[in-house]
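Here you get one chain, nothing else, as structure tokens; it is the form predicted alone.
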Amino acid sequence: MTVAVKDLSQDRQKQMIASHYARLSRAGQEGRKVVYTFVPGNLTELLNNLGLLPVLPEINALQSGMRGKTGEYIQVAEKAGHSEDVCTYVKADIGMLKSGNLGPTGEPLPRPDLLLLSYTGCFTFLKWFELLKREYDCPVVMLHVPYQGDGQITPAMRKYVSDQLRDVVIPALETLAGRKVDYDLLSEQLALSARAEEDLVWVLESAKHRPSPIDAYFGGVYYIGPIFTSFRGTTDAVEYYQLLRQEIQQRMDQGLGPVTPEGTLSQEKFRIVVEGPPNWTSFREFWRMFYGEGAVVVASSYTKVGGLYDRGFRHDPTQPLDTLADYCMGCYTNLNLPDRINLLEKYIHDYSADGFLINSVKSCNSFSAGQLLILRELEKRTGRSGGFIESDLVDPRYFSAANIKNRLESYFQMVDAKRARA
């Protein structure tokens, strides 16, 4: 396989992620404290003002998935009696661990000082802590976060949450951390998460230009990187995110299309928005499927798993722990099946795409649960027609190259057809 053809801000966003995992590495040797969390409601702000390191350990499956790790690991988890239809996630996480911690990047992962739970529509993350607490035999913190049934956030909802933010959460991170919350310095970097975030919006939105400078599925797990992770509510984001853009603007201006490990898209043929998170153990190889036809992913659901920026949410530095209990509420996988009907209709319109595809993925219930219902939704509102692949997450075994290939190649051949009858 020849080497990826990589932009500045891609190298830039690599570079970020290892120095995390090294800074991990370090933490016995330099006192760190670490705390375990999950992307969708993290509270990364706050962490990172008492000094506390967090871990994440979808992004550790997901990572080790890219790296061809996952396969092992899960088989690990499954001979230790994990059931093959557990989310591959959970089982990556419990393999990794069971085969010496080590983490992507082949260097060793600490163990948790405190297990941070953020319930956001996920109840396998309930489950997903309660083993890890076994086997770390270290304390958990849960903050409820209340899913939205009815398509909003209340006042009770945001008082609920902030309520446990102040009363539980955060006195249970000063005690680990030995020193209390800094506030004038949380608003700093609650305003600093806002400029990135305002960033983010706008290289997203990109993609309604024609053509559009950036794949905002594939391309897009790489620009949601460093916000959806450790860094959001730092310098290193902002000066990330400006630059992302500043190479966006470039592409626009030069009517070019999205970079792919291949190079620049020279046709753009399909405008598709996409529900459902991608493969990542064949990621490069599903990746090929789209571009080798000249569809490029104008919008995804997945890229907000961990915030729907592009609906209007800002962090906001005068109300901090109002604003985080808003973040921690408004993740896609917190919205119910209306809510995210409409959202995907939304982006069908405003993305002038030609189709949209789902990726049910098997081990995820949180994504798959309803698609077929969507499927059937969309397609009569918007009239456009709807594919349907599946997949896993990080298990290589759920991976059908031939028959995903086969079943993209029919979608686009009758989108193309659609398109010629109109």
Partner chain sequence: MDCFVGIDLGSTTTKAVIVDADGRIVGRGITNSRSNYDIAARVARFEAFTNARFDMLGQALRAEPGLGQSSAAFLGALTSGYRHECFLGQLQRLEDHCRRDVDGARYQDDRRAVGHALEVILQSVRQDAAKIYSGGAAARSDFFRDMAGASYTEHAAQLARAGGPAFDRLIGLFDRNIIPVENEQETRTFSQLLMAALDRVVQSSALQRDAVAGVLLRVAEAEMREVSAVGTGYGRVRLPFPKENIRSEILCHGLGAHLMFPGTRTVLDIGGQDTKAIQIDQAGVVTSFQMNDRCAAGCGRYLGYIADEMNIGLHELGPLALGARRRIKINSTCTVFAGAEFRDRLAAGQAREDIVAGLHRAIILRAMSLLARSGGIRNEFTFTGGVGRNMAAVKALGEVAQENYGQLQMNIAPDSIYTGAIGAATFALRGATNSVASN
Second form
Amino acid sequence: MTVAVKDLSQDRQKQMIASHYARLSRAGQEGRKVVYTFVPGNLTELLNNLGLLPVLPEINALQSGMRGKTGEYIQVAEKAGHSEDVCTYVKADIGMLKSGNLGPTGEPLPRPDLLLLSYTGCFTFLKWFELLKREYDCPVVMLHVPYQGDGQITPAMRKYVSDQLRDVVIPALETLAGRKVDYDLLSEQLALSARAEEDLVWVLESAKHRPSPIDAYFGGVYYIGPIFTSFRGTTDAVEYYQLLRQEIQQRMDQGLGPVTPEGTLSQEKFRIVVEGPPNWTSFREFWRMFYGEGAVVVASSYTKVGGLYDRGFRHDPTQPLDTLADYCMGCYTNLNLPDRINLLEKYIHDYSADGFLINSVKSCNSFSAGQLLILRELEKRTGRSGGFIESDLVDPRYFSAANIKNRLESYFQMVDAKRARA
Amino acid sequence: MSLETLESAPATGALAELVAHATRLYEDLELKGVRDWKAQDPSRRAIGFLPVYVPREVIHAANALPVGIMGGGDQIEIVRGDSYFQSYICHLPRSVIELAVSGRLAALDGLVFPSICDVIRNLSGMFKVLLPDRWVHYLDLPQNFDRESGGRFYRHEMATIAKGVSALTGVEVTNERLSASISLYNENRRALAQLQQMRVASPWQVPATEYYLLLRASYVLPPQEHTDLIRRYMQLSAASGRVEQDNIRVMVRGAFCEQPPLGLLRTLERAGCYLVDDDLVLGARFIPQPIAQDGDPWQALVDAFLYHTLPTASKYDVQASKEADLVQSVKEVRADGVLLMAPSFCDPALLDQPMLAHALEKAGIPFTSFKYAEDTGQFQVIREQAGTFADAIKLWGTT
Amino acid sequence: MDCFVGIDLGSTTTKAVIVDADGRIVGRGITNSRSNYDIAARVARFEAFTNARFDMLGQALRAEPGLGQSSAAFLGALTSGYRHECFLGQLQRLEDHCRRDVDGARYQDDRRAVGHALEVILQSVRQDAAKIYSGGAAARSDFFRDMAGASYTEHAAQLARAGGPAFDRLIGLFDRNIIPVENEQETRTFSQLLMAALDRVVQSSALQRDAVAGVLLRVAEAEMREVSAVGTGYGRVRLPFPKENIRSEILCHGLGAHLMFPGTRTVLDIGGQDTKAIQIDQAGVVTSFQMNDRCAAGCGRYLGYIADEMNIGLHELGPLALGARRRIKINSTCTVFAGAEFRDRLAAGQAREDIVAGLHRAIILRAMSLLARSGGIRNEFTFTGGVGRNMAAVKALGEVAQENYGQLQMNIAPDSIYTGAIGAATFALRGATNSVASN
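Can you switch from the form predicted alone and show the form predicted together with its partner chain instead?
Starting with the chain above, the whole complex follows.
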């Protein structure tokens, strides 16, 4: 029974993604315009409103990573003069581009007609599209999303973003699409976004239950898929999250733990909060190091990079530009460090976590710079044990399985020993 | 400090004294000079800022001294700083944290972290946690260079800084005060431009280390004092009778944030390279031309930022102007080649490098690239590389 | 006697410790980890049991009225004799392997010459060993590979110089055949080896063989029951133990340090390949830990590179550094650049001892940042691992710790290499006691 139910939402997501790639592969024939853009601060509703098709280079890079292609792609980029010190998403993307730009379906991805640089929470995005601009020679539209340096969104910040949307981004997208934004439709889309967001938050918060019916990190990255990519504001997304919510409700009713690649986790031994993105090249192996020890991730910051909804933000159909501005500025990597600490602290308490773990990835300074202070502060404030491991997003050279396993085991045993004493 | 003991063009007499003074300022990691300056008037405040650029005029107009924080170079032992950063993060934030937790930044009443990269951005939050009583502000420089959106936002950002500093000094930034500060800094811009011209014309009169020490002095001295220092230096050095050597003329790009140690600059010169242009201490000359002094001073600062700042890796530039500018600059300063030297793990510089390298290749301009850290202790490899580069250009005019 | 065994499979050496039902340490064993963890664990365990038997023998002999004062000297001679027997056994196996090799195709052209040389060399190795075990010469290492290797190399070189087969041919023979020897077990039992050792001791003394043989055999045959074992260390997953009998080295290290110095709150361990900073509570439970990141900078291996670069032994590095007169600041602890850094500084006229002292301080600074990450240094502070035997490193650590954390009690145990194994053995004891209690 549970297996069949699980398959429904998974199948649904697979269909959605497949149809998106099918649309992309037909884009040339059908004359549809393609826009490359990033996950954090994405403007999916606007693109869909104008019939434009998004391609997300980070998603390409992580999917290449899961398919074991990035080791080769990164080397192609490094041979072309890219430093080994810098972000491997960028290098995987450049390497993929130079190797035929084959997407996950094995077909070449369409070239961009426009690069929509939503500069949100990551400095490297800016360089990334500077580099792509030189490869594709197409127009670039910049949306500068200011950082929450003082831990808040001020009216001036909101105005800066919505002005850019109105004066720069929308005109450029309209020119590309050859039509105007339909604002009635946009309101409907934003209402759909909010509905899906409501269900997503319910799903993520189900991890407060004991045992948690979900893994909010390894499972979580699948759950955020539709809403973080090209489906926010669609009925597809609304239906997907309804379906998912029903399945999780059922697991909870039955007292089941999360699904793992080796079946349902039978005993929840550790409840952990995780900060930082996962490693994609050894995703399964990394996951096994958790469920193998009976560890369940009950909350994670990574599942908030494409939108932070569990503090109450929902897209507001009545204020389309301001709400898009607030969405962009609210993404996790756009929070300042003290606020990230506050959020993680709240997760540790709200989700009754036994401890927290930081996966520090070499590629991503936006996440990583300051994580050792986060570790120290969280330990001080919560009294729970923090663990620290290092890997990378898609560079297989930076995933030392033996090393990480050693640390994780030590960490879980420490949590266990501390708990036994308490 | 470094292994090098010989100066390639040793300064003597008054010039040597001036250089020694600049060296003391550079080595003054305790910011004793800033303390002394504050002690002269109890209402004075000092505001630290990180690379690359902050509008120093605004801080100055609020009766505070803007003080550039460029790390600890190779002068301090990092104990605690390292404990906050993984091995794959550049060196600068380690020494900045070390300076902070060891109390060496106590003279600073506030700190401004301009947007340049994610490491410095996050460092601003770390300071908020580590020094909760200090005024710490992240300055989000606009990456949209439109007057109506980016310009308005930047004006608001500057107003936030003015408000923050004024709260510390009790001095409001009026238009008059701001105009006066712009005027002072414009004078400094003129002096720096003249120094740069002198260096282009006769680089043997402006050795790289001395030029660098003078730039660094601008980060701890009040603007007038610094302007005077430069003018005096130019006079003294012009009269020093230094003679030209058989060196090539190089331009340096990529060193706008974490700074190389003095020994590295000395090594480059000793390897046969005159530095005729570079992006070291870039914030001191990010707006090379004087800022307009008629009309609204705030708008003048905004426009100067939007339209007259130099291209650099931390600034969004998608219209290929950074490549055009690079090639153009090489011609203007008559450089024989370019050194793309970037700090290890510096995202902006290293991500920029392939674009710059490509432009240089296309233009047939010789270049070589290497990485450094602020505390690099051995220069042998760099000496070899720069020496070979210089020899190849001298022999064949190319590499 | 009930025994509880802890095995620490490190990247360089494998350690075993045995505790009795009261938690008292009764035996220790160590061997090089080789490429084969299973064998390393077996050898270390065997060594620990041997060590425990000798411990018991010592007690039995002291109680023996006929021996009295001379029991310690006798036990010493007996131990040497025992080691000598083990050595000869291994040497015999080495010879067997070498002979088979010489008979093979590889030595088709120079079989007779090499065969003869082998006989001469091994005879000399036997003589060297006899000197060492009779106390007439010092051994650089206790491991067969190192002892036999040093002696073999020396005599092979002599022979080659004197017109014998080429040095490469002879040394290749050793290198190929030492590997299987290390992977084989001693075939004789403890009792057999002990009686052979006794025969050696009796030959050289006036002792009546039969008077002590009975005592010795009684101890040698006494039952030592291994109740449970816990494995730890980097190679612990390779141990054929159930999951609950595997503990992370962090936990074992914390507990081991606590057992050696009950006041310990912070532990720093600098080993060959990694550095660990551990915080523990008053019961020895780990409360936080940090390990070095991917690169080996700041580990013991770094000092190894420097010693190699200077062409001196690792143990000579510390004393050299203690002779420093100036403090030199060295920033790079990168193992890749260690050699270049050293040469660069020598070329710049800096003194060897000053540079080496600077390098010691540099690795200690790396360790300090790890300590700071884990929560700083709290009193008492215990320093373990191979680098703890280097007095210059200990001195630098003491200085830097005091500069940053004030006056501290710093503990350094002479046998801190067993810290992890002691923790593991104690976990074995506690685990067994708990399961009895819960049954």
